[in-house]
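Read the single chain below, which is given as C-alpha cells and is the form predicted on its own.
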Amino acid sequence: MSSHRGSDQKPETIAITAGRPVVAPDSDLNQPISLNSTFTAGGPIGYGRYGNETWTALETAIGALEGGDTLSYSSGMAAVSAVFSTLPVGAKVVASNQGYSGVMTLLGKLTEAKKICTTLVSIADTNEVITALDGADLLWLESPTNPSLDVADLPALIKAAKSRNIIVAVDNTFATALIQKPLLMGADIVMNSVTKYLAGHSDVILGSLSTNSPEHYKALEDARKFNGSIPGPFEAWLALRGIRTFPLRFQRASENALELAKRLSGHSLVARVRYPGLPTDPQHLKAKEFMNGFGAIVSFEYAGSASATDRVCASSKIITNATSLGGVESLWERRRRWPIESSSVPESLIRISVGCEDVDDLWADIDAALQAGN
C-alpha cells in the first residue's frame, strides 16, 4: 500500500518532493525505471503484475496530493472499470446524465448486459441526486462535468450518500487535488485520469484510484492484478516527472482559462460560455463554497451550425483541434463530433483545454478562428 505522508505540506511542495528515493550518499534523486517482470522470492512484490518500484513512486506522489493510498492503472478507463468490477451483479449506480462519454458508454453497456442498474441524474440538481440515492450501491460523481462544466455539491452529496451506506467515487480529473479533495469530504474513492493534468504532456495514458479504506484498496488492487490493467514502468516514470511541474502548469492554465472565458463572454459569435469561475455562471456560487479555484477547461457554444463550429476548430493555428485535455498545449474540439457524446450536449459546444501559452496569443488565435467559422 502506497504511503501518502506529506499532507501537512503545501501541494506545490508535495508535487516536487513526494515519491523520491530515500536520501543517502550517491542515492538517485529521481526514481529509476524498474524494468522487471520477475522478482526474487521473499519480498513484498512477488511478481511483476503485482507491483513495481516505479509504480509505487508515482502512487506515493498522487496519494500525497489526494490524501489517500493510491493504485495506478493502465488508463483512466481501466481505473473506472476497476471500480465498477467490484460491485455485485445488479448493483444500482447513480451517475450524471452528461458525464465523460467513456464512462457514460461503459455504464450503458454494463446496464444493457444487466450487470448493473444505472440511474442517471442532473448532477447539479442536489435534490434530484439525493432522491435517486434510495437503494443505491454506488454514487459516481464527476465534478465539474465533462464537457458541460456542471458542478456537483460534493459535500452535501457525499454526506447524503454516506448516511445511507452508499459507496461514493469521485472523478477528480477536471478539478484535481489542487482544487478539491473529495477524500477529505468523506468520499470512498477518487479517480484521476493521470493522462491529463498530472502527467501533463500528452504523451502517456494512465489512471489512478485513491482511497482511505483498506477494504476498497484490497478489492481495487485485486481488480488490477487479475484483470491485468497494470501500468507500464516507462509511463509511470513519465507521469511522475510530469507531476513535478503540475501545480505550476495548472496555475498558469487556470489563469489563462479565466481570462479567455471573460473575453469569450463578450464575443458576438459566442452564444454561451460555461466556466464556473465567471460570476455570471450558474455554477459559480456553489463552486465557490468548496472549490479552491475553477480549473483550466472552458466550454462555449458557437453562434452557428455544427459544420460552422467544425470550421472554427479546424481554423486555429495555435490551438490544436484534438480530443483529450490537461497538457501544456491548448486543445479544442466540438464534442458532439463523437457519436458517443451525450445528446444533452449542444451540437455547437466547443470544449477548450486551455494550456500555458501566452494568453493574448491564444485570444488572437481564437478570435480569428471564430471569424473563419462565420
Ligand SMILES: Cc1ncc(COP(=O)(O)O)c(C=O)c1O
Contents of the next structure:
Amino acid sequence: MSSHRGSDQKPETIAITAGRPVVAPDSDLNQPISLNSTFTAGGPIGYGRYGNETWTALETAIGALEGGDTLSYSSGMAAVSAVFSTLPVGAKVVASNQGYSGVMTLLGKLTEAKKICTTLVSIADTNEVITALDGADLLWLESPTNPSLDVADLPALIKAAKSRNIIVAVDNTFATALIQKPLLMGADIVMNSVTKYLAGHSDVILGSLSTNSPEHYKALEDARKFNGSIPGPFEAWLALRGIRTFPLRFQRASENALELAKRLSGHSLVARVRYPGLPTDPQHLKAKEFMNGFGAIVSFEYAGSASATDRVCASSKIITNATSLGGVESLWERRRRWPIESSSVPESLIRISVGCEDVDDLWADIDAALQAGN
Ligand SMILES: Cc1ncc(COP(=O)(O)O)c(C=O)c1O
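Since we've got the form predicted on its own here, give me the form predicted together with the named molecule too.
Let us now look at the entire complex, which starts with that chain.
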C-alpha cells in the first residue's frame, strides 16, 4: 500500500507535489515511464502485472487527494468491475436507478446472471435508500449522477449503511476529491474514472479505487492482478501529468459551468436545466451542506424533439459533439443517442462537460446551436 497519510497540504499543492521521485542531485523531477514487463528477482514488485513505479506515483497522487490508499486500473469500468468481483455470489447490492449507463448495464448483467441481487432506488430520496438497506451487502453510490445530476445525501447514507455493516462504495467521478471526500465521511471505497477530470485532456482511459481498509485493498489488488485489469505505464504517466493542473482546470470549468447554467435557465429554447449549483435546483440545498462546489457538468432539456436536439449538438463550433467529460475542451451530447442510456433520461437531454474556454465564447456557441435546432 502506498502511504497517503501525514499531509495537511491543500489539494492545489498536493496535485503538484505528490508522486514525485525522491529528491537527490540530478534526480528526475517527474516520475519516469517504467516500461518493464518484469523485474530482477528479490524486490517487492516482481512482475509487470503486479506493480509498476509509474502506477505507484499516480496512485500516491490520487491517494493523497482522496485520503486513501489507491490502486489504478485500466479504465473506470475495470475499477468498478473489481469492486463487484470481490462480492460473494448472491450478494445484495443497493444502487441508484439512474447513474452512469456503463455501471447500470454491468449491474443488470451481473443480476441477470444471478451473480448478485440488485435493488435500484431513487438516490435523491434518502428515506427510500435507507429503507432498501436491510440485508444489503454493498451500497453503490454515484453522486452527482450521470447525466441527471441527482445528489445523494452522502453523509446520511454512508452513516446509515455503516451502522448496518454494509460496504459503501462511491463513484466520485463527477464531484472529484476537490468538492467531496467520501472516505472522510466513512465510505469504504472511492472510485474515480481517471479518464475524466484527473487526467483531464481526453487522451487516456484509466480508473482508480481508494480505500483505508487493508482487507478491501488486498481484495481489490488481487482482483487487478488476477483479472489483469492493469493500467499501461504510459497512460499512468499521462494521468499523473494531468493531475498537476487538475485543481486549476476544475475550478475554471466549474465557474464556467455555473455561469452557463444560469444563462441556459433564462433561454427560451431550454425547457429545464439541471446543475446542483443553481439556487433553483431541487438538490441545491442538500448539495450545499456537504459539497465544496458543484462541478462542471450541466444537463439541460432542449425545448424540441430528439432530432431537433441532435441538430443542436451537431451545430456547435467550439463545443464538440462527443461523449465523455472532464477534459479542458467542452463536449456535449444528447445522452439518449446511446441505446443503453436509461429511459428515465429525457430524449431531449443534453449533457455538457464544460471546459476551460472563455465563457462568453462558449455561450455564443451554445446560443447559436440552440437556434440552429429550432
Ligand atoms: C460517472 C462515471 N463512472 C464511471 C465511468 C466509467 O469510466 P471509464 O470510461 O474510464 O471506464 C464513467 C464514464 O463515463 C462515468 O461517467
